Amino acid sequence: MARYLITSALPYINGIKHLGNLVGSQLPADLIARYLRARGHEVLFLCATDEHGTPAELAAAKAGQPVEAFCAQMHEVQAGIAAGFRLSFDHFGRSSSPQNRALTQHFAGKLAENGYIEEVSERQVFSIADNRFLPDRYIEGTCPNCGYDKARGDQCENCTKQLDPTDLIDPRSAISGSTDLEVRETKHLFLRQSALRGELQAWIDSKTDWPILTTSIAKKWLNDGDGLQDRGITRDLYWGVPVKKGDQDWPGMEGKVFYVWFDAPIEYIACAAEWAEANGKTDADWERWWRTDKGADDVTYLQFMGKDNVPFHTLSFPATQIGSQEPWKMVDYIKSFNYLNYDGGQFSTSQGRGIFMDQALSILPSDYWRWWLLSHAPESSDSEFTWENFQGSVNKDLADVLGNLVSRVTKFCRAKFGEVVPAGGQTGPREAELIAELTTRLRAYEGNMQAMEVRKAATELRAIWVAGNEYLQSAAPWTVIKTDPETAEAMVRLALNLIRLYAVVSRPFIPDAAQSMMDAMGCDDWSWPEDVGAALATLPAGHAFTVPDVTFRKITDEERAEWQTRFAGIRT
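Could you show the structure of that chain by itself, in the form predicted on its own?
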């Protein structure tokens, strides 16, 4: 048994995420966590809401709530949706937790002690009316590039041009709308990433098995232009982790908080501490996952994220860990994803374009979405969600292949032999061929899952389902029963055991359907089919089963057209 620590990029607190966010981090992380547990490994799967920073304050203000109350409410909403998609987190924490506050301050103190923090004077926009410095996103104005009148101080959403607040025409406060702004000097802390460049380069170079997408982004940030830049880790905001040097005040930093990008990855560690506290465990229980001097040296740490998060996880968070000069567990493998686009354009949380996680669950159960998203995961390039493709995949893969087998076998057995596994006959060469094919395909499936090749794993799983259908079509027990009922019994006995095997190997992808298949077989034996032949004899003759409800229903053309129209507009 090996030990695996798995984290997926933290979903931001300011709204419900769309399907592109889901397939880019949380869902594939869940797939691998479920698979590794099924193989008997010890897994700690952690995620949390990312709660600090400007967008959280703005979203709370828009909702007319104090930011603390808004974040608490949205955490519950996101946790509920995660549960709806059957994301099997061991803990779903919060970056605003006391554990993350203490750990973030601890890391800052260690980095300062080791010479990796620098105080830098900057000129920033100050709002007289609001009596505060305005972070870039708190400043709105007209874009000098395209004329869009709601451009932010960091970027124009209309033309995507990167901006500085001073570039904006007629700038105003996003809080009060006031144009009474002036530029003032303020001090901030910077993480001296450039001083750690050599160590980061050597560490990244040692990761020869990482996806090209991950390493290419990391090396671009390391080497392009002037190379890796120092980065500000504080902001003049109300909402965030107060700036402290460990548990000591930091002179000159009063009223400031740590920048969200600095504290959010530290929440991966803090989340383990939250998990320990929530489950009545000790500090030693979480430290064995995170500190190599306390047992984490035998842990394999896997991270899952969209490509936009790669720089923070390959450079900034590792710089924080390395710079602390403490024995923290570093990531072993970063599985990064490209973007999932939506019906000819892009998903957009800010513009409400596409289908969002709560909407998806309101029209179909989670397994339909899990299967499509994972079997179309944007691994080697961007992929695109279209309603036609979704309908075709659900109807062919889930309804025609898997669901059809379950229905045909159970209904035929009930009609001819009753609701028990039939006892007669012996299997022959045809069944031996099926077992050989399933063994080959199952080993390929296991290899793809171990390598975290999500689409390839889905392709193999579907081929495993197809092999069973082809066997059934070829064996034709409904014909054989007329002349050789005992042989037909043996075929059906094997086919009922095939349903149980499919439940076990399909569970990481479609957990609810797997459970209903297992329940129908009157079984709770989830042991992995190391020996396919033996696995296909798990349910003995005389074992009772039931005919399940439809495992997967087909999506009609009318439904597809209606959904395509309903989700083409802007979510308000």
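Numbering follows the first chain given and starts at 1. All figures in this text were calculated on a predicted structure; none of them were measured in a lab. We call the rigid core whatever largest set of C-alpha positions still superposes within 1.5 Å between the two forms. First, how it differs from the form predicted in complex with the RNA.
Put simply, the chain has two rigid parts that turn between the two forms, and the hinge between them is at 184, picked from 448, 516, 184, 149. Here the chain moves as two rigid blocks between the two forms; the smaller block's rotation against the larger, from C-alpha superpositions, is 16°.
Please move on to the form predicted in complex with the RNA, as the form predicted on its own is already shown.
Single chain only below; no partners, no other molecules.
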């Protein structure tokens, strides 16, 4: 029994996430959390909404709400959807929590104390009409290179040339369209990442088992040009953690807040404190997960995220932790994902393209999505969602292979022996062969899960399901019963136990279906099948069960066509 701390990248607050976001962080994190719990490990699985920053302020303004109220409401919406997908967070926190405010200010204070903070005066574009400083990409204008009239201050989307806001011709605010802009002097705090480069480099170099996708991005940033750059960690915004040095004011920084990417990863820690508070626990209870001087030295910490989040998790946040010179638990393994595309293009939150989490749940139960998304997780490269593929995979794997197995076994038993586990007969070589195959495959499945090879784990699980059909087909109890009813009883007894075993091993992928399979077997024994033979004798002769409703219904061609049309456009 080991201890695992698991965090998923924090979903941003300004809207409902799409399936690409889900499969890139929260869903695989949930899969692994559920698996490790099932194996008896102690798991703390945390996630939260990432609430600060310009987009949140703008989204709130658009909704005509104060930003605090908007975020509180969107947090509840996201929490509800997460529950709908059966994401088994031990706590779903908020980066705007009091705990995170205090901890973010604490880190800033420590970093300043240790000489890792520098005050820098910068000149930034200020929009008088909007009464706010504009981040580069919130400034639009005509590209000096190609003449495109909607170029952004950081880059022209048309010719991909990198720009500086002052390069733009006829610059205007992307928020209001106002051209009443001026350049103002403003002071900000910078995290001296350059001073921590050596330590970060050594730390990254020690992570030889990380995916190339993860380390290559980190190394690029460490070594590109002059090496790792210092990073501004404050902003001139209203909505954020007020800049303070611990609990002291920070002279000259009044009215400013920390940059969202500074406080968001700190929420991984603060979320544990929120978890403790919400569950009547003490500080020591969460610190044993996060402080290596208070019991966290035996914790394995796993992070899950899309590839766009990698630099912040391999560099900025570790720099924050190291620079504090306090014994914080650092990440042991970063599992990063590529992107899921939608019908030939990208999923896009800003453009409303693709399927969003609430829409997905409105048309099908979460298990359908969980299975498809996890078995097609974009691990080695970007992957593609198409309705045809979704319909085909779900119908075949879930309805035909697994669901129908449950159906044929329970209905056959009910018709021939009643709704109890039959008592007669003995198992023979055919059953021993099945047990051997299941054992081999189960050990492979466990290996894939431990290695967080999500697709391979799904493939193996499917093969485990198929083995049940192969067994039934060759055993053919419907034929055997005519001449040797006792043996047929033994076969059915084993098959009913197989359903319970499948519920246990499938639960990380399809928790609801697993629950209904277990319920139908009239059982609540979720112990992991270390010994397959023994596990297949769990339900004793005479044990009552029920024939469940259809476990997975099929997606019809008409439904597929309708959804394909409905979700082809842009969500408004």
